[in-house]
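Only one chain comes next, encoded as structure tokens, the form predicted alone.
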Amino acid sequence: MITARLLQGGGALRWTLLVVGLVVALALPWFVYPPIATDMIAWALFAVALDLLLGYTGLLSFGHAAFWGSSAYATGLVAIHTGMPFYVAVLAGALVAAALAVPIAYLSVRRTGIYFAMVTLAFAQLIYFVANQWRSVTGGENGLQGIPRNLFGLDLSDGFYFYYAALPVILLGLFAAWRIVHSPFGRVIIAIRENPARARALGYSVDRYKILVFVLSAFLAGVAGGVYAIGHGFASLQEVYWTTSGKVVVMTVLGGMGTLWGAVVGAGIIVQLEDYLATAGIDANGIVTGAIFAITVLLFRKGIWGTVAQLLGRRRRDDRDAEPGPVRPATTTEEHADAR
């Protein structure tokens, strides 16, 4: 069967998914309002960044808005005051987010479970307070406005063209996340998620690996936050508020933790759903999104993409078991004796 042949090797399925994903990314602004398409890919990278912590390392962070938002502000400031291409501004914002993550990681990774989540939330609220009070830099409640889309003199005022200018940055971030997961480092963080004591007994510095993956996750979240700020032309307190952290957690869990693809799917669903509700004039974002999230968690324990991946894996095993093995000719007792 075609399905059996497609799933015969993990490599074939992986390349098929990559090609399909790339085609969808390239075609997205033709079928979705371009600014919404830009939001989708930015939130997708943000969700993938969180998935490195939540899905692959087993650390639930409720404070990732600190890195998304701090990068948004830093990116905006660099773009406004230097006039550099927005690629440079986004990189600067991501580096600021990574630098901010270092002390937070050192103070957080010694905690686990809900305690880790609460510590990261506390730090995120601290960043929110600083952003609100430092009005001369962040604009306070008015936000940072007038962030330009500079790129070597190109006119990117049209959201359609900006999407294709921002897409390579997002794809590089997604590739970096994929490379991290499929590297020896990725195997170690998965081992830490499964059994930290055993990983420590094997000689791995568990806290050091957690700090490193935390900083890498913050860097990718910063890239996403910078693209988001450039796309909207402003950075506001909403970017560092705790609801932003909760929103990206919902995206990751909805799509499926520990899958990367699930984070992308979850982000696309939530962003498109919010746009549809806003367009339809339905002022019940939280209720509708929460209901869909609850139903998904109850019916699809591994998330949408996680459940699909599980079904495909089961189908692959069933097809492999159904394939006839090599038939060996029957031998008589005399032939056995001659063979001996």
The other form holds:
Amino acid sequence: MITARLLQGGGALRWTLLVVGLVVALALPWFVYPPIATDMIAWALFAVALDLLLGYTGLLSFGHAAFWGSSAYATGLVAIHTGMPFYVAVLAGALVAAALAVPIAYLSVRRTGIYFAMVTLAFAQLIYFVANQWRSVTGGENGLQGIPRNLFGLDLSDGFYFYYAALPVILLGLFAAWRIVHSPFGRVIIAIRENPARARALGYSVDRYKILVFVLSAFLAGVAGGVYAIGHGFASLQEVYWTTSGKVVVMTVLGGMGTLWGAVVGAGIIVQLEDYLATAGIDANGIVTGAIFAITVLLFRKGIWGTVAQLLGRRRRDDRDAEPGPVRPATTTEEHADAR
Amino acid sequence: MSKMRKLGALVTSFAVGGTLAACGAGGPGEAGGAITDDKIVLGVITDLSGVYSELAGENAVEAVRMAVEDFQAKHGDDAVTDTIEVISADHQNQPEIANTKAREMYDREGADAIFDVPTSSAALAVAGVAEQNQKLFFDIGAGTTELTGAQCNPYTYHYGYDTYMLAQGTGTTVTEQGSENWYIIYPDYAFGQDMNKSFVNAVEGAGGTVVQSDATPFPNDNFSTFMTKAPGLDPKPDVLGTMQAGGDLVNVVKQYNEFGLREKGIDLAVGLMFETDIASIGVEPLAGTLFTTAWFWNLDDRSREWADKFKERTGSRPTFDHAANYSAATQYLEAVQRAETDDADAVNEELNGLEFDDFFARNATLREGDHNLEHDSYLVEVKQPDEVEEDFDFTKLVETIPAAEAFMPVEDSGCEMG
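Structure of the form predicted in complex with the partner chain, given the form predicted alone:
Up next: the whole complex, starting with the chain shown before.
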């Protein structure tokens, strides 16, 4: 992946990207309507969490709304009933999501491919029905309304200030994802994605690694869901519905799987698009989003960021090739690294 | 070096831009006369692309535009402002989008009031934003009694119908007309559960008996279990009350006919139905079905007159949602005219407790206690196919339910205005 290349390649590009990313994150609510900006960063972390599974471990979870949603409800309930700062509520929500992920992961990782996707979808639907039926707690289809934004008595009712209150949580989550990917643990899950049999032969307990990365992913999805619920002031059934699981998969694939940056880009695009289409007067937003997705998948197999990264990488390589020096090995290994 | 300077300039310009934007936003409602920005902005948040786009949708926006034009024609140069804008957004039935769009309309686009918002969760989410921003919100499309109950607030009005009124109308009136034994089926989620509870109360309050009420899975294709069970119940029910909506309702009606329950002496009563539902199911399978509505276009000359204008403009007949949007926008604009300002609190004083009568809302009161619009509602019957004279001419009046009896008494609403 790009990050891998950046690690071995020049530090300059990596740092530039990081700085640009931070500047964009800090400046976002000045370009974009602040509540939308908050949605963007929450979905970005959610997509990154999914990318840990989809892009790095090669497991397509089609039920991640279960974790985003259960955390949204749990965060809301903690915020409403305890009045604690929203950071605590979000942490509590994420822990609930992670706890929920343990049995789900334990049962799901026994299958791979389409079966894994279906099993996770089934569990998510289970959570959906619980949320729908458990009206006294979740409010059924009316949703859990009136979630406060508590933070040591600060007035966060303006979305602009709330964005800056929420941003550190999201950045922490993104950093955690980056650390996970660039740790020895991250190497192992990539190895598992590439060749599970070989990973097992090398002595790694494949299932246990999968469960762990699943739970970590659910935790990060929970952080994102909690921030989202606080940002909107309510949690609804939409949060646990299967379309939410689908949306986050679309974001990740659109941006580029296995890149972290791609998930962020994908989330930004989809959220912005959805917002734009709501007032654009086109009564076919599904068709527009769907068409963009189909075109991206057909023309840019690696997603938007994957393609950009590839172009950036090629330019750097051209520069290097122009310099006199040892001939680099054939590009096949490079290509291989790209796909990651 | 120069890069750094450019970056610095960029950051500074962001900072300046941000400060300016923050100043421009201003505080909510400086009281005391005048129209902010010298214009009134009406926002319509509705479903422009999904399941409710027929019964609400683009035509609801059009109804609000009609209200604006009629208001301008009526007041001419005396109108409180020359500029009245109508803006709209598609919430795609997602509460998150409704919530963000409502915020954006109030904060950025200067909306003074928001209308429609079908889907209960979306309506409740917008009500929260209205309270926070201290701007008015007229919910029309959603039916939950929560809006005027535990989650009521001083800036939200519920305009048109709610689950209590639907149950009250059908349950009480049908029972009083002699169909005393009921069998109720309802989809097992909040709307269905509320409807069931309200129906049971209404039927029993009128001296009838609910022989049994069954929750059905949601969504569901196969209702045969309930259809075969119905005639065997003891005592045999006179009416099958179905609280299903949308696709499920279509299935219930089909299977009610397939099992020949009407021939077995069991009538059909539907909890919530719109003309658009009848159009998609067909008049024949529904003929004779009873339901309660907030209004229907063929009610009388006043209604028909408006419905004709509406048809001229949109090419179709209005549902009660469309009529209620027009009525709510008109009452709001008139209140602004009287208050001579668009300040929400001043307009609210004009609206709170307002008694009026228009083509949609008869003997109407915007109740102070819970901000529910109390008005006459109608128990109607689906016509026989040979009685239908034109498209959308589907219903005939059985009984008018007086305003005072149609809606939940304020004391029972559980609303405490903050």
